[in-house]
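Only one chain is shown below, in structure tokens, and it's the form predicted alone.
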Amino acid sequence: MNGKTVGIVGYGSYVPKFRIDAEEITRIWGEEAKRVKEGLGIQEKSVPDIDEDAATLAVEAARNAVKHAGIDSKEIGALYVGSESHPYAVKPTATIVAEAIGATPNLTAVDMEFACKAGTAAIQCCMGMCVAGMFKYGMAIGSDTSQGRPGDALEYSAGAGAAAFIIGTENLVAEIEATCSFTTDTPDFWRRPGADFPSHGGRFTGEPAYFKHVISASKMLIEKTGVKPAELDYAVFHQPNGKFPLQAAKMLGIPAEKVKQGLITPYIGNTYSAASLLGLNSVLDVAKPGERILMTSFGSGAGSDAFLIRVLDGIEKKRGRARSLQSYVDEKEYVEYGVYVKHRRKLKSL
């Protein structure tokens, strides 16, 4: 990028241990719900504990990222948290995270929001500022405790999780070789001020929203870099369900086998701003030096950010420093629907 190498210095994940099985949700809502479930390709989803929110999830992922990178948190000059479930309407999540990880007050910190792609937008911001020499490291986080109205299709998919990335120009585990974005005004999904749950355009969410933006951004990146789909080792796409990423890969001529390592939504649900980032973490946990990864996010409203990432030798010496994503996926405790409703505070007074 402008003759300067920029990329990932370290990364971290966090997923709450509680899960609710899709069958348990179907048990409550009946046969119509069963048909909805079967179309999503989701087995179960993560549920935050009663005292967990987007801020606490982000803190855990950030701590893991610092540990993985092996840096002093006081060297972080920017901290951006992307989410659509910030715990405060007015009071930044980013300052909470910065204080919790012991970052210096001499940094810029801000919350970001663009539906499910705010975390990847944060990465792009950190990339540009690092290349400009404004600071040594920047931290970009995607964190969400996703919302879904009881009985709505989103209730099967809306999960919770966070992913954090430390971006810099030295001590890299992976180079971000290129990035580009594709954005339009496509109102497929929204939540108005004061509303507890989001609304969505149903089938409209697929073709004119998700696929148009993910495919367009991915093709732009492929054309920009000259890297053919066959030359990619892994592909990670935003994963609102278990089926859209596989369809996107097929449309781009990418074999399904290259998508499966990063496809984690079937096991933890759609973690919104963290979804594509957690998929990338899953890939980085097993990727070898020299391998290339395509990652394309999607945020309703609508836009996609695409990245071409090349794994470097530095990844090997940092493995095992922090908890892997798979360890969080494997550690789980199932809850019944009533407990899930309590944890998600879905009981509203009239």
The other form holds:
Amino acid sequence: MNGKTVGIVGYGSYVPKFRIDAEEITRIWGEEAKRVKEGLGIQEKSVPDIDEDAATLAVEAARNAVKHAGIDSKEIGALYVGSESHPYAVKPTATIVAEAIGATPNLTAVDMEFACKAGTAAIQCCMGMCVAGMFKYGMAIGSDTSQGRPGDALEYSAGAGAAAFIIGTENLVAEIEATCSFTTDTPDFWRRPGADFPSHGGRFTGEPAYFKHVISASKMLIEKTGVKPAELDYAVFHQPNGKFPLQAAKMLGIPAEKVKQGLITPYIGNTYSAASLLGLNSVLDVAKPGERILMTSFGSGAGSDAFLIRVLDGIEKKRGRARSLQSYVDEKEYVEYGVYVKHRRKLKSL
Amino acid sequence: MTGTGLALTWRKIPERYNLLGSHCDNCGENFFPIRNICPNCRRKGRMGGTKFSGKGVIYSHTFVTSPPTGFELEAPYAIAIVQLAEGPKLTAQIVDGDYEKVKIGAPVEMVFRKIQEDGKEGLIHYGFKFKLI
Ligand SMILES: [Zn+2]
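What would the structure be for the form predicted in complex with the partner chain, rather than the form predicted alone?
Up next: the whole complex, starting with the chain shown before.
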């Protein structure tokens, strides 16, 4: 970028162990399981334990990223946590994470919020600062334990997870060749202060929001870099459900099989700020040097950040240093709706 | 929470977040939580800081079904004395279910969790718990 190489030094993920099957939720609300599962492309979703929140998830992912990168945490000069479920309204999640990975006190840290794309915005900040030589490494995290109103369509999709990326200019596992963003004021999804659950524009969230922004940002990146869709080995999109990313790929002329590896939502639900980043995590866990990845996030409100990433030789020697995303996806225990309600404190008195 | 309570919580952050303890260079023993004086060597002790790996085994355990105020939602849960790989013992909650596998000698590792919330408006306390591996 601007004549300097910048990219990913290491990355890590975390997904809580508990799952609820979409069928168990349909049982409560009297909906047809097959129709919901096929309609949303979601089989089950992750449920955080009662003592987990966006901060604890972020810490676990950040610790895995440090292990994977093999760096000294004290060399991290900036730490950004993107989330829409920060545990405090005022008091940063980023300071908790920075302390828990031993990166304090010589760094800048701040929380970011832009619905589901705050984590990719954090990557862009770290890229610019690393290229400018302000510090050696920056850490960008997307972490969420988001909620859906009981009975709302979001209840089938709102999952929990975190992904952390260490950005730098050397010892890279992948180079970020280019990035660009597409942003407008679009009222598709919001949550006012003090409200427990978000409100959304139903069908309005699709065409003018998700697709317009994801497609525009992706096309802008393709034009800017001159990369052809056929030259891409993987494509990762924000994944509010299991269907939208496949539709977006089709609109861009990218075959469905290039999307599958980075499509995690069917197994753990929509992890909001972590969703596209966990998709990238999943791709990097298997990608070979030389392969190229398109990643485009989406945040309601609305905007998309697109990235063109090239996997480097350095990826091989760091493989296996930290837990893989797949190991978290596979380690699971199912809960019933009643336990889920308790875990998520959905009753006002909890 | 009072100022004294906050100060105590704040002082314990290195121990609770990162399992920082003490090591005596004279006798070689490790301690948790942090100690300033080695109980073995007294004045001859040479104490320094050390960070424990977070790996250990269950030394002893119990199940809590009638929890204290603030922990009602977590019950039933397992509390264990964990012996760290480096020697010291500490008390912590065992998370992630699978309570039939909570046994003496079972290997565990540290995880980062919420320990307690001071009501809906108060501080959230974070720190170590352990999970079976
Ligand atoms: Zn001693």
